[in-house]
Amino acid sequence: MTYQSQVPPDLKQDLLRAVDNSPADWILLNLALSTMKMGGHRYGAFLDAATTAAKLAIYSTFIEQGCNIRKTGFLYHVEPKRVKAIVHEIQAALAEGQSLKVLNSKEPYYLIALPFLWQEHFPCAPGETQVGLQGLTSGERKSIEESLPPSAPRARILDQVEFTELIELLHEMSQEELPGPQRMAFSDALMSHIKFRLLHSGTVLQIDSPLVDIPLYALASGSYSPKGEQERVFAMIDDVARYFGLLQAWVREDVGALRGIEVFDVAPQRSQEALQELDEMLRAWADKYHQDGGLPMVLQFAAGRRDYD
């Protein structure tokens, strides 16, 4: 599994045909690609969040329709008894201050604790070997240790069993903070997901040494931080969420909301020049109208090659 910034053109066309080129379906597909494939969220977490979003949409319509269950069900083709159950679920959550299942920052927080937990449970004092496996000479142990980056924290190198047990402990500690109904059992699929996130971020390094028959795992960084493309993915998701809010304000005809779009052709050799000039113009425009303490505004845009009109 790898993160990709773009869907291959042939696959993109296949997906478009699969959703009948519907803009609404294409939005949902892009959302799934961004949060699951690029953002690293699990399949189950995405489904939970999508279900929660649908329930919240039904509940908001229920309120707008004067708490009329039958009319709400009619609008969304949902049985009245199902609408009633959803309304009770949301009202109970709001009354009790419960957190609904959504895609949020709990998963990154979940992983942030691993370097501290590793160093607490598997410390390695100066002068001690970081490799605890039996049957290796001091030279072989030193060879494995030298494969670590110079900045790696001093902590013991773990085998597969120890690494799995550490991740399971991390999972159990994170679940203690959640209400009983929201707790998730540890599984092989969850283990693989967490392992992937830790290896991809560079927090953990897998060592495949010819000196041992099993993979070893070393703490390579004192902190967990997604790197490279994934950082842009989270920024992209934030931007899309904000853009939806801005367009909703435009639909309501709120004062201070503007929707703008320009479609044009440009000489390929001048495309970067055009984007650079646009960037400078926007900064100059914002500087011209900025006033400390004034009405807070945001200008958000993206420019690039159009695939279809």
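Which structure goes with the form predicted together with the DNA, now that we have seen the form predicted on its own?
All you get below is the one chain by itself.
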């Protein structure tokens, strides 16, 4: 049990009420909940990503307006000076590929890369003990090893200093692609954040064994966040992004763009049957019209209860 992804219904109602049925705000909220709560992104990282998106919108308008700084500034209520700085920033980023602050990888690098780096730097050969600490009998080592869950990857158990250094190394690696001014210095606060995230998600397990007086840390999972949920969340974000693109084609009235929504009530006992038929029907439809080498198309659909309105 690593995540509390189920929000109590009253809390969810509160959040819904807070954004006051404004769909744009609802999208932002869902995105924040997904990336921060499930993905483990920092608060500041989400704000930076949103700022970058807004900057790109400004840049896009700047180009369309014939590179007119003042006009662009008026359109979005931004100082000309700031517009210029933003344009420079974006152009520099586009030129030397990627240096904008985005959510980039779906999860922070320092969280997803940890299990791999741990196993690489502190491997544990089949016969070897996982406990590197001195001054323990082999029985004591064994009892510590057996306190780990069976699903834990075989890797060395670290002490406080080793664990801290590993996290710092991870942070440095995640920063080294960024240009100078955008780098974030390592700090105690950041260290605590990363450590807490790893423990909270169950990727790392803290062992407070009575045999040793210092806390030990064990790698408890081969990947950050549980496998199934992780993949479904990624698929969701992916789908929403693509769906957004499809609807924009529909807004532009492109040929071959279709958008639809069906609202209906279904008898509870026929609900499963209906959804299954829908799934098969759409697959059959796609097969029927499929032709190799034709226009590449995609159809997305989602159905469920409409308990919000």
